[in-house]
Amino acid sequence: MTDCIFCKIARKKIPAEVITESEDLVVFKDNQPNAPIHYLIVPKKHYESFSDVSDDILIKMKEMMLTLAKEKELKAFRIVANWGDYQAVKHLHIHFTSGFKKEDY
C-alpha cells in the first residue's frame, strides 16, 4: 500500500522517532502520546488488521513487547490494538504504553 503512513515510516520515506526495529517490525514513538511511554509496534509489511496477519508476525510482536519491557525496566505496561472502524490507521499496529501512576487509573 503506497499511501499508508506506517508503510512510509517503515520504508523511512517519512521521519519518525524510531525506538528499535527488526527484520519484520518497527517500533516508534506515537506522535500524539497519551502516556509517558507510548510506542507503536508496527509490522513493516502492510497488514490491514489482525484478520490479515500470520501467527508468526503476532508472535514477533509479542516478543517485541517483552523485549521493550525488559530493556526499559518496566514493571508494567499496557497494550491496545484496535480493529475495524476503531483503527485510525488501517495498518495493523499495537499501542505499547507505560509510565502511568497507579492513581491515574
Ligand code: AMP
Given for the second form:
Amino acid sequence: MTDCIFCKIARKKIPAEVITESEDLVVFKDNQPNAPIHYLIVPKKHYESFSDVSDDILIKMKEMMLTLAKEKELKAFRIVANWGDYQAVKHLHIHFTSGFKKEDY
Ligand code: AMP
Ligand code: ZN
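Right, and the form predicted in complex with adenosine monophosphate (AMP) of this protein, after the form predicted alone?
The complete assembly is shown below, putting the previous chain first.
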C-alpha cells in the first residue's frame, strides 16, 4: 500500500525508532507513547486488520512479544490492538507497553 505510513516505515521510506525486526515483522517506538515503553509490533506486509491476517503471522507476533520481554528483561507487559473505528492506522499492529508505575520497574 503506497499511502500507508506503516508500510513506509517497514520499507525504511520514512524514519522510525526501530527496536528490532525479523523477516516478517518490524518493531518500532510509538511516536506518541502512553507508557515508558510503548512499541508497535507490525507485520512488514500490509494487512489492514485481524480480519485479513494469517494465523502464522499472528503466531510470529506472539513470539516477538515474548522475545521483547526476554531481551528487555521485562517482568510485565501489556498488549492492546485496535480494530474497526478504534483503529486509526489501517495497517495491523499490536501496541506493546510496559514500565507502568504500579509495576515499579
Ligand atoms: P491505532 O491505530 O489507534 O491503534 O494507533 C496508531 C498508533 O500509531 C498511535 O499510537 C500513534 O501514535 C502511532 N503512530 C502513528 N504514526 C506513527 C509514526 N510515524 N511513528 C510511530 N508511531 C506512529
Ligand atoms: Zn501498510
